[in-house]
Structures are given as structure tokens and as C-alpha cells.
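Only one chain comes next, encoded as C-alpha cells, the form predicted on its own.
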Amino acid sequence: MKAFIFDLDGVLVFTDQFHYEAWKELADQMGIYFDKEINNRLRGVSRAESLEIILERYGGPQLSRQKKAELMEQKNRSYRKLLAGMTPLDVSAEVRETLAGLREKGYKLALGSSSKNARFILERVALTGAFDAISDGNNITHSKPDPEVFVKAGEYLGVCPQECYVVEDARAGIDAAKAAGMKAVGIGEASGYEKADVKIGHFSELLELT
């Protein structure tokens, strides 16, 4: 194995809670009952599903595609006002710690996330400088469990699908890693997903893979 692919919302971060609030402010405007639980299908897959996913209980005109276009805009205007308030206190000690120990053995480090704000939340947490390269909602046309975003990680790292090592948080993310080729490391919700090759209950356990 040569590379670690890393998933940003659940694995590096958690900005699940940001999510939450922006996407219950749209559906509140309109009018569509929306919870935690409706939330948790939201995780790994892109801002289109998500919007599609809570249109499920719209009851009243039917949409224009601009129109979506629009609400996705408008929740992500309040999504990044949210994240605005990150700062480098958002990773923790063991996530930073972790991930200088892998370089440190030669592993090479990408980002794999389908967030188009991916790349915003490394700069507020000073988390950008760690990765060798970075893949994410910007540069795919498929989101997970479609396997694009990992591939093209691998891509740019200059790695065969079969030496990498995901490291994902969701059960979409685990299917996208092994749809790639690659090894899936479960975390979080993730740990419990059969489907994983690998399962952890804490961060620092990916050193014990190397």
C-alpha cells in the first residue's frame, strides 16, 4: 500500500451539525418537514441528491431546474456562513498527529470528499498543506457511491487503485472505495458496514495498518 484517501465531513471534520442547520433552514421556508434522521440519508452523496432526497415530502408546484438550482444556492450560502466560524481548533490533535505520522512512513495523502467546499474547509482549519493532492466536489461529474472522486484522487497521486488505502465515514464512501479497487477503511458509521475491508474505532489506528 502507498496512499491514504481521506473522506473530509465525518473523517477529518465533522460538519454534519452545519449541514443540519442549513439544509432544516431551506426546508423550513418551505414548508418541509425535515429532521436528523432525514439528515443522516444526506451523508456522502452530493447537494443535488440531498435536495432531491428532502423534496421527497414537497408537496406543492412542481420545481423548475433552475429553481433547484437556486435552493442549492441558497443553502450553500448559509452552509459556508457557517463554516466561516471553523478554525484550526476544528481538528483535533490526534486527526493532525495521524496524518504526519503516514507521511512521515512515506505514505502519499489525498483528499477525497464530494463537498465543493472542500477545499474552503482546509483553509479554515489549516488542514490544506497536508494532502498531496485533492479531489473533490469540483472536479467530478458523479458523486458516491459512484467511485470517480477516489479514482481520480488515486489519479492524481500517481497510484494504482490497489495500493490505496479510503478512509470513509458512510456507507456511500465505502461502496465508492470498493467500486474504485481499492481498500476501504470504515470509521464512525462506517465501522459497523460490512462491505469494509478494515474497521476502526479510532483515528490514530490507521498508523497500525502501516
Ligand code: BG6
Second form
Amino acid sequence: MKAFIFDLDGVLVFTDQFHYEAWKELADQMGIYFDKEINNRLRGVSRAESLEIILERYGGPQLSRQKKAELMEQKNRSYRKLLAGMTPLDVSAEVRETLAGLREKGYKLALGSSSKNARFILERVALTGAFDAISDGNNITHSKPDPEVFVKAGEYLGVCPQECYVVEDARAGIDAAKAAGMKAVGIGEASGYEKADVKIGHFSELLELT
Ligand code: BG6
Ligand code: MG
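What would the structure be for the form predicted together with ligand BG6, rather than the form predicted on its own?
What follows is the entire complex, opening with the chain shown before.
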């Protein structure tokens, strides 16, 4: 194995909680039921697909594309306000040390995130320099479970899919990694997913895979 590709939200930083809060605010305002279990289905999927999942419980009149775009914009504004409060302290010492340890061992590291806010988040928490390549929501046309974001990350690194581990907290992300022909490591929510090749409880366990 030559490389590790990391999901961002819910793996390196806990912005998954911010996504939940921002969607919850919107759902409450529209009178739509939304809870943490529904939020788990939003992990790894794009902003537009997340909105569609939330609207499954919407009983009101058909929404135009324009209205949906406004709703996504509103959610993103609330989400970015929460992101703006992030600092380097929002990345644990365990995550920083593990990333540094993997690099020291000669592995290439990439980000593979569906988020269009990924670079902003990495800047806020001072992690941009930790990666050799960044593949995110701005360079893909299909989001997880489609393999595109990870295939691109592997290409940017110049490493074959079979030589890449993907570290994910989303079931959609594990499916995407498998579809890319990569080895899928499940953490957090995805550590209970049978399709993960490896399941870990703590981020530092990645060092034991090497
Ligand atoms: C993923 C999150 O990282 O990014 C999803 O797990 C989110 O929940 C997706 O919908 C898109 O994020 P953004 O920041 O582009 O709205
Ligand atoms: Mg995630």
C-alpha cells in the first residue's frame, strides 16, 4: 500500500455535527421532521442530495429548482458561520500525529471529500499542508457512493487504486472506496458497516495497518 485517502467531515474534524445543526435549523423552519438517524444518511452525499433526503418528509407544495437552490444557500450560510468559529484546536493531537506518522513512513496522503467547503475547513484548522493532494466537491460531478472523488485523489497522487486505503465514516464513502477498487477503512459511524475491509475504533490505529 502506498497511500491513504481521507474523508474530511466526521473523520478528521467533527463538522458532521455542524452539518446536522445547519440542516436541523432549516428543517425546523420548514416544519420537517429531522433527526440524527436521518442525518446519518446525509454523510458523504452532496448538498443537493442531502436536501432531497430531507424533503422526503416535506408535505408542502412542489418546490422549484430556484427555491431548492435558495434553501441550499441558506443552509450553507448557517453551516459556514459554524465553520468560521473553527481553529487548529478542532483537530485532535491524535489526528495530527497519525497523519505525520504516516507521512514519515513514506505514505502519500490525500483528501477525498464531497464537500465544496473542504479547502476552507482545512485552512481554518491548519491542515492544508498535511496533504499531497486534495480532491473535493469542486472537482467532481458525482458524489459518493460514486467512486469519482477517490479515483481523482488517486490520480492526483499518481498511485494505483489497489495501493490506496480510504478512511471513511460514511457508508456511502465505503461503497465509493470499494467501487474505486481501493481498500476501505471504516471509522465512527462506518465502523459497524460490513462492507468495510478494515474497521477501527481510533484514528491512531491506522499506524498499525502499515
Ligand atoms: C460531505 C458531508 O463531506 O460533504 C455531507 O459528509 C455533505 O454531509 C457534503 O452534504 C457536501 O458538503 P458541502 O460543504 O459542500 O455542503
Ligand atoms: Mg464523512
